[in-house]
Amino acid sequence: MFDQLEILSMARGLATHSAARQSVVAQNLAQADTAGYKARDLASFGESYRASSGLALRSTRAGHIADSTPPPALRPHVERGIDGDPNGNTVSIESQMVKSAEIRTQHEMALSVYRTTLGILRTTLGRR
């Protein structure tokens, strides 16, 4: 019953998006000295949420086969419009660190929404 609350699925989606984006940023930082590497990023959470709401396959029982491919919005794309180094690398460590801080804020927001919603549910049930 409580696993179908829209606010909880949205918080879970934001946490999942934050984790996927943090992985992409970590890969960018790991390739900061690789010649020809192009920095990648994910679409914003808003775009990915709108793109995936209601269209994704859902596995509601243990026998269902879940779709293992990430939705298109969670697939990294090459960032455009960035001047690169002479060796063709477009990773800027400063911009990746700013993105990392932004991702951390989004993840903390998802956890805060989840925690607050659970507190409201506990209060409603009289277990607080």
The other form holds:
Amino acid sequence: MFDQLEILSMARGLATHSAARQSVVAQNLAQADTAGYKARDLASFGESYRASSGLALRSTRAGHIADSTPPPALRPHVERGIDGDPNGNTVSIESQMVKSAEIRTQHEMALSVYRTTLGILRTTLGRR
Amino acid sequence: MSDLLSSFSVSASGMAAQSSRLRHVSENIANADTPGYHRKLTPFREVMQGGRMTGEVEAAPVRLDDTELPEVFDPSHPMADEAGFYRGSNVDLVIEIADAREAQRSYEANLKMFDQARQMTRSLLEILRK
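Show the same protein again, this time as the form predicted in complex with its partner chain rather than the form predicted on its own.
First the chain shown before, then all remaining chains and molecules of the complex.
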């Protein structure tokens, strides 16, 4: 009954997405002064949640090498249409900071939804 | 979770690269009056491991700025030639200070990302405590 709760998997998806996006933003900021680096970003959670990873390769035996690449929705793409520095770098520290604040909020939201859902389940089971 | 852990190492690599840049900037400033000194440049590059970009950054080997050294007129200088000129250094203090500011700004941005990844990890682990 509890193994397929949509709200839990959605909260987990949002937390995973914001963690992945945070790592992309951290990479952008680390490369903020690398000549020729193009800023990257992930698709928004709304777009990526429905795009399931149904086409991923599965390892059906212990000896198989697992497909370790992230699902297509969590693969970063190069941001287009930004005027960069003369050295070809398109990272803007300000916009990356705004993004990271957004990510923080999303992550908190995902965790709060998860925690509250667990609390409700716990209440239905009766307090001990 | 592994994404958050990898962003720790990415941010740490960014901070390390920026501080080595800051070190070269201070070497330049210290040698601003050394005759014949070429200023050092710190190019950055992405770290490649096993044929894949890891997202980390590193300071590539130092290059020297080969702009023409200015000729300074000082007949009393021990290195002056017959006409009274010697070669100074091509360090421009304004450029070095601007470079140091940029390094500081990027370092702070990396530090902020490190801190945010830490906070996100902590609130993730908080769920386990209930």
